[in-house]
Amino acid sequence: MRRSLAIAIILTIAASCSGQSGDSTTTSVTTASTTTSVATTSTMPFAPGAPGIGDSYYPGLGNGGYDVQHYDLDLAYSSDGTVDADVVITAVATQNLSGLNLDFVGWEVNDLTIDGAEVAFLRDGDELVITHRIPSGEHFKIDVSYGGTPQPMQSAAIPIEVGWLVGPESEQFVVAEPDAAHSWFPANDHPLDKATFSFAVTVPTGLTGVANGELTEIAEDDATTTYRWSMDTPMAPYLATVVIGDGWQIVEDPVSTEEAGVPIRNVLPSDLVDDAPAALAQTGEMINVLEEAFGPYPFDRYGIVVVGGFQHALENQTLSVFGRAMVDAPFFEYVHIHEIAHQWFGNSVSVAQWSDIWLNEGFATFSELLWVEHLHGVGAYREEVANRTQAARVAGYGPPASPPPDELFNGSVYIRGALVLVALRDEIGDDVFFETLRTYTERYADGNATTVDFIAVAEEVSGRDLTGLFEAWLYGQELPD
């Protein structure tokens, strides 16, 4: 995610986990999102799944006792701004469940079934509490029918509203990092429980409905058009998005597609279709630069969608959402490559704990430095490193490995986070450094990682004890010389 930027500094503005008791044996069940240990003994007592997945910063996010494999979202948007919705959640129990929670706030729940049978449920703050017995290892489907007028929510991590937003041209769009997926669909709302997604977005004919992944079908009737999208690679719930607009066009980019070897399509308002910023045409080149550094691009396609009324940018999986102000800014190319880099760092390799957000933002900010080096050479790279180091000193940024929970996206996780990688590159040399990055993205692809995991990879690949370097750059209060 990117917030406000300045060109020289570009200051900017994460498996079910549940306690299990009793004697039991376990086996591994491979789902669409992860390999999860589930109990295999009938002697294990039935108990509710935990109401949190175990995040140290946001303990109410996520839930225990089950692992989601797939979300099938069906959204019917009306011109009066209301939405009739239905989600079918396919999951597997990781313990003997007497009940489970979904994260969900707002809306009116019209009906809720598990495997076709109505079940008891209640609302408790941001939790949808369901009573139902499900044996460990059993696959099940939760079907929730709900509706209302979408409302954004105040994030606990950042001082802006997130979730389902409305732009100045009445465009509807979702930006949900880090904690607002459950403001528009029932979810296990934490990056630890990634799943595949399918979307059916029904809109009045004349509007365009967009979501993550591949457009698989457009179906029209007398008054509405349904756009069907499929995200077949596991995705953290906060990265799911829907964009609905009048005059927005899905525009293929054959030049970038050929250059990157990945289909590139953008969703643009009509005035940008023939007048897009020059940096947008560099998408293929940017992906090539990042593939050389990080390894193969992790998804089947990429593109951006441009909306009004949003001052930032967010790296929704395969479809980054950009505020129009960002696209019109002279530093757009740096924000653009930043969000592309997130497809590796944040989307494919997701944080296991939100406290490790520097693994997303520091790596994406480092990609901006790589772009400077690609365009202008090593000297320009070094100059930009010096500029950002000085900016971090003046700002007095604290350690990037421990951002405040209520200011998760502070400047340190971006600027100091990137400088951690600069220091590591200088310490172990280019060959070992980039092998470290490629090993890390390959090992944790479609999964989750922690700071400890990254340090372990760096020490494994380099064959060195790097404790001193990481202690100073990640955890030290003062920025090292």
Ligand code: TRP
Given for the second form:
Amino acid sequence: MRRSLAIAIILTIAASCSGQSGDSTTTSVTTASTTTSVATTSTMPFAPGAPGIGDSYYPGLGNGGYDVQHYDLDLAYSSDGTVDADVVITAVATQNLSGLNLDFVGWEVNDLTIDGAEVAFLRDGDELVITHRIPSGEHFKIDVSYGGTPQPMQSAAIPIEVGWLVGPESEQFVVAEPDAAHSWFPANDHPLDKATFSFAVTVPTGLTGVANGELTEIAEDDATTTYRWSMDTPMAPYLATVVIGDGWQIVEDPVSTEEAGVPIRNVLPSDLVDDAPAALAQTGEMINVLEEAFGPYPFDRYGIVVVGGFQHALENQTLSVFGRAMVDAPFFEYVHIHEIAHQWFGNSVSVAQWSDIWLNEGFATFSELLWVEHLHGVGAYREEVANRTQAARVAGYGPPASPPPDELFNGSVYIRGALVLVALRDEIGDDVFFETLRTYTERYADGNATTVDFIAVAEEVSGRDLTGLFEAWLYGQELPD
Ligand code: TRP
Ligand code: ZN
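For comparison with the form predicted alone, would you give the structure of this protein in the form predicted in complex with this ligand?
Every chain and every other molecule in the complex is listed next, the one we just looked at coming first.
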């Protein structure tokens, strides 16, 4: 039961996707990652930054012409459900700009300034189009005040609502992968533009306001409390989260902290504080298992926050959001290690193109197999691999490296994506395989990588031509033997 359930879990997103991956487009992405270069020629004409950053699946996401360094988000939540917000975006121009776009949808924009000056802007679908002259290389601050009642968004990539969601106890939580960051703050909404973040979450006193990174201050005013959080390691906008709830506790896990050498703290409703699933106490052990396989844990902290009315889990940086149903499920431990694994694969090393999503989900799913092996030995790993291979055959999974853009998180990117790594491990042996993973996480830490980058690392570390293996597993229609 344990293992067949394990297969079920990861497919909660995939299962809501209908249909088949068989007819998917075969876009193979060769985009190299990522360092933004600043055009220094002062004679270059001033032109608007591009309205998209160049994602082949979602061309409207992200923008060109500038590089965000920091988002300072200030959100005041009232018990009537409204939010009064302000974001200060610190960025640098990478070309001579006559204007630039932010991604942003919904809300009322009350005021917009750049370096303190009012600027002209208009709203066009998911684009906030700003007219303002900024020379290449110049640093600038965009300040946007906005407000309203947060509305969820229908993702272009998955058949569920994403963005700012509200649970049955009026808990507020943001789950934004892949395209919903810009439904709750103006952003350069693509993982190619990572930035540090700070958050001030003001709530009616008694509620708890949580976000990514470190809790730096709790300040009480008359009737409100402001929680300040700081994420000092670069983060893709889709991994930013704010979660607000009533009667929650911020609970340290000293045993896991001691075990992993990484501070662990969860945010839990009170009944879970008293009676959490056993696997929640294994966070430290899981991090240890994954550090051995993937290299050092990439951030300064980890924890989960548990919300009602949500069927999934999402690996927000340093703070995964778990629906209560996931925590109560018998397969919780597999989802738990899966989301922890995303801190390396997805969060520290992020995709450069959303079409490469198997680099997140395949690797995170592979971590579930490592947990089986850790707990029950290599025979159990083999058995689980056989089960999942069988499941992949029965489902007829197509190539994991080119999922349909409207079913980005289909079963193939998870299950067959993990089997790619199983096949690679079998081919090059444990030492070289894990050295490959560690080289990859180290080389692309806090950055972006492509499928091509991963293959290159595997070939470099193994000293072998692995084209055939990757061709068959990633791009071939049939599941190889
Ligand atoms: N990355 C999630 C996982 O761990 C799946 C996912 C993608 C998701 N987008 C989401 C979950 C939005 C919740 C909400 O597999
Ligand atoms: Zn995942």
